[in-house]
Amino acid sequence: MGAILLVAPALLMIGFLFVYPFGYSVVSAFTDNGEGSWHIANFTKAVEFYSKDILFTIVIVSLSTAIIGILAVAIAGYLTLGENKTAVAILKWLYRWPLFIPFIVSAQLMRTFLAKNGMMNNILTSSGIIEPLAAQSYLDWRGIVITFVWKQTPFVALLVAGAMASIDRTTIDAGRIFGASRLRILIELVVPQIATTLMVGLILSYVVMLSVLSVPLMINAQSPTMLTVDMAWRINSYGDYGVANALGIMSYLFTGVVAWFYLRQSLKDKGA
């Protein structure tokens, strides 16, 4: 009795915050905003509106997951390989700056900077790299792009890091000894022991990117935009919940895909 006593207040403070607003939205999507015969109108209206924003999303965070498990992987693996001191120390000092920034601001300091008149292309033009009428903005899909990169790649890479620090550094002297090459000891003997605290971060990160409204709606205002732009209009222009919701369960369907892979990796190497 002391033992429920002493977690009903955990229990009760995430069915209110979490377990009724999802039960709810569920609902909401396969009724009239709560109310009357269960259907899949909502759906079906998410779908015939908004197919090409579904697909969009999915690509644009997927894209994106793997550029970050990428740039994590280099970034980690030149920390714990990396024989210059002076760049380690400051490519470590570097790498976490953008963690401390919100979305909104990064994708305010990504429009001042791949904007056409911005400041990469005044880089580059100055520099004579490129000419004054090449210069193109970059606030489209690939700015959406770059910004969750900028921002989601130093979590992955702190998290990958840490597990880096903390492997069996025999394994990697060995390598050394037989001449392996800086690259080939980070693929063949480090990312395979880092493997599951690599997927955690690219899982989270995945999540995480699904759920920004402000980036897309800041950096492309055109269609097609991602699946947050398309809830925020249907509510705050039509007040349709139904259909927001909707699009939510497939937001939550896009990421269970994720997390179900992450579970069956998971199991394989308990060996359940």
Given for the second form:
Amino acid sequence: MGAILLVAPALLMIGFLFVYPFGYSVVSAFTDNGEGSWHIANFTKAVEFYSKDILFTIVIVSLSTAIIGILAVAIAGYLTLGENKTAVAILKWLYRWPLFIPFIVSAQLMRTFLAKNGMMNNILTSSGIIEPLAAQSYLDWRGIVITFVWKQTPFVALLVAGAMASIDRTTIDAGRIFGASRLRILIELVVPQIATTLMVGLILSYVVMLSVLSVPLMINAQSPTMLTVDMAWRINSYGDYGVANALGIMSYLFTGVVAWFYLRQSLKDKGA
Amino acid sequence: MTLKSVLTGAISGAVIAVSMPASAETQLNVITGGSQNMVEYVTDYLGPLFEEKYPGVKVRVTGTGPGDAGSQKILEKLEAQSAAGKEQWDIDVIVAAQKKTGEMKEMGLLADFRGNIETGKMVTRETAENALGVYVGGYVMPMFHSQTAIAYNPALVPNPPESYDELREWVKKYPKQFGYNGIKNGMSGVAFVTGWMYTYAGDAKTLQSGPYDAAKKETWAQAYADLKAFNENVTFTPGNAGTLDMLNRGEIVMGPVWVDMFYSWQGDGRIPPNLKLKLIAPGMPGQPYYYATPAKAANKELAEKFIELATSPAVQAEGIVNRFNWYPGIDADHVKASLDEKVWSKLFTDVTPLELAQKGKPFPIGPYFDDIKEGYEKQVSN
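The structure above corresponds to the form predicted alone; please provide the structure of the form predicted together with its partner chain.
Full complex below, order starting with the chain above.
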């Protein structure tokens, strides 16, 4: 009894602030704004209107996650295996910066950086790398991927670098003695040992990116676009919470898939 | 507000309360939807002007935020006071967006006042009578009109298209040089699409004033198919400001924008001074903001005086046209006399008052508006 009393405030909090709104949005997705009979009309409408956007969202987020994984391993790998002390120090100091910049600021930053006549192309043309006429705008799906990768890589790299720092150095030294290249040591010896941490970092990034509104809204003006934009649009423009919630449920499902992996992994770790 | 000003305010308030009988100061409550600039307009300009003219009156202004959402809050507050059966409501003047003002009128929350004020005769535009399909004649005074038009760079486009037809030909000739923000990234894009539908969906009059017929949207397939083909040759911009940004950087040479935003940016030097505007035929939509007074406002007469002052030619000239680059709420001819020739010519050179009268269209009535946007999503962008 005492235990229940102790846990009650926390449970109530979760109930009111998470379970209730979550349940409400599920109910609203299957009815007309929380009332009326049950149906799946909101879902058929969501698919009919936004099938391309659904696909686009999955592709963008998955692609970004993959690139983030590669870059994070590269950065953390250099921090662990790099031999040039100055380079490691500079990298260590530099790589975390985007962590402290909010998504909306990143998006605005990229808007001026990646535009057709933006900073990146100006630098490239003035240094003679590309012809002025060849400059093109990256403010489309590529812009979203670049922003996501720029913003989320430090987060994963931070986790991975921590994990790499704590692995047993003797395995690395053994690899060296047998003459393995540093790249080979990274891929064959280091990464397998930190795979769990890497996966957790990537899953968390995936979930975060799936929920970002500002980046697709500000960078990608074209269609298709990401589901968050569609949800905001359904509500602001039509006051249509039903379809917005249906799209929300689809997002839950996408995160649900990776959450399942995450839970399975953490159960395994506990069991081991 | 700094602590000091709060303290001074409190002290002077206390002094006034002690030295004057309580009834000497009447408070006029103004509530405004729209962005911060709308609140500041009343606090910094209109309020002091009114207080000067009517000593003993204090204007108090509250802002509820931009878009229909802000005006929805006003509606809900009035509705609550009405439902509670209060005899006197605590809001005297409202400033609200078009769609919600229409809804308030339909719900019986507004007073019929235009006949009582001098400036009521100075407005003849259709938006003074019709708010997206709701008859509001007598119940509203337009505060200003904002209008969309095509901004272009005359150095690169010496002969801009005169109509949607010509624009279609133009984008074929100069692909990717025309930019707009689709429909999810701001109202100027929505306005452009609406103008397209007025041109090609047939029967623009019905779209603008009803009656609504749900079957009508089935006949729009060709208009959407053409728009889809048109979109192949345009650049999409990230928002109203995004279109101006891209014009500024020379990434596009033409695109639909809000006229007031265009001139404000030009005034701030954020876009080149040589850019110009063109209102293409048969027209593009714009929208007014309204002044109105609740059905049971506590200070009904004072509220009418306030709206009368706010819509008087002098205030419209200085406050609306000069400060904000908005088109006046009352007919432009009444405003012209009070305006500096330079300001007048700035606002009306590219788009003449006659053009504005002919090609300045309202947005469609609510249900058609939703149909147009949904049709675009389904048939053009998905």
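The model shown is predicted, which means the values in this text are computed figures rather than measured ones. Residue numbers count along the first chain shown, from 1. By rigid core we mean the largest C-alpha set that fits within 1.5 Å across both forms.
- Core-superposed comparison between the two forms: the Cα of residue 19 travels less than 2 Å.
- Core-superposed comparison between the two forms: the Cα of residue 263 travels 2 Å or more.
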